[in-house]
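What follows is a single chain, given as structure tokens, in the form predicted on its own.
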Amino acid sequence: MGRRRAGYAPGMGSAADLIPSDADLDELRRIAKGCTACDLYRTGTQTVFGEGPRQAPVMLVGEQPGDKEDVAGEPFVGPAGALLDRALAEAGIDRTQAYVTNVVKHFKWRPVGKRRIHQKPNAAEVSACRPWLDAEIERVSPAVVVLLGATAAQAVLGRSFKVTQQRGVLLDLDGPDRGARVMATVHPSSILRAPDDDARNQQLGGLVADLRVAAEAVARLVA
């Protein structure tokens, strides 16, 4: 296990200081279990990591676990994750082939009644957890990787970077994979949250339009 840092306690720091630079996608996960570099160990049930073949060439990247995902263990498997296997389907990507992940893997909410209601984590949470991402971008090696949201993607090219301006545009992405082309999207969840069906079908239609744009490219770069 890597070396930590002094002063390291559970709740600040890095989980950078938790990964050996030799450990493969197995062994990530197995350490991600103990993951405590932010606080939100404590009240998600369980770290969530990355799924998908070892060598996908393409990454989807949200940005943290939802309440379905929290009890299941497994990234996009509730409400927006069938609506992201549908838009993925339309747009010619393999769900199956992807490796799908999120910036942050614990689920950060607040109670409301009986119910769990997401939060979006904060710059000091998104940079603990971002050293999990970059280690799995490193051992995947993806073509393409999509950002799903803003958190994701300003997480990755920075606090600058709006996803209604720039989205569906091909990058180079700078870091772990330097080979590697990134884009983002729009998070399926924000479809869902649409106010008709109308809305959402039309956003739907941009979601899978920018998706087409990284099939598009994953069929040239592994060609």
Given for the second form:
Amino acid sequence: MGRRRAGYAPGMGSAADLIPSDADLDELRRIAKGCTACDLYRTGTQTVFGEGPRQAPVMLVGEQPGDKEDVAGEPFVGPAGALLDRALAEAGIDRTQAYVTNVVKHFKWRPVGKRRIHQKPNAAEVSACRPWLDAEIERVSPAVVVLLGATAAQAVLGRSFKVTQQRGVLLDLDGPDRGARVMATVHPSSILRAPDDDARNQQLGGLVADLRVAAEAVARLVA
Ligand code: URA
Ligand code: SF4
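One more: the block was the form predicted on its own; return the form predicted together with ligand URA.
Following is the full complex, with the preceding chain placed first.
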């Protein structure tokens, strides 16, 4: 599977300029607080960096922090996080043993009345922020990386990757972390948008089944 790195758009910075090659995770987290590599720092409350054990066997990657995460400064602590927790538990993955992060580290939103409505990050924002994720993957060196939803999947596996067609399939992860596997699945937020309980349960079952594939791979690779 080819992996393309989207080029950095002209006029946009890149977080790569901020990342010392010898910085550990704590230092990266500290530096990321001041990141201004794309415009999202202007409207997001704070950088929401990844969290979890520094050598977690599994890493979960979402799109970007949501409204709750933006305020808390932690990934997946809102409604999507609650659903993710449930799916992880059903798949036998202990969230406290997972490193949880996002491709983009600031919340992108637009106001609708008093609410802040999620907006998808664009390709330039994903490119600008992507070096933080690369650095996290390199430092944590997980056995398995799980990409939640199309934004994360396409950021890592290429813009033509189709979650609907290739979800739940373990692939090799290119890059510095040789030997690691990567798998894409649906985003928990998409399950929250299901039209009714039946659809929701079915989609949740699909996410759990994919996470079980990841859990089995972790067990094999870490044994
Ligand atoms: N959705 C995401 O992709 N990430 C979060 O941290 C929360 C919601
Ligand atoms: Fe930096 Fe990423 Fe925030 Fe943009 S979204 S300012 S690249 S941390």
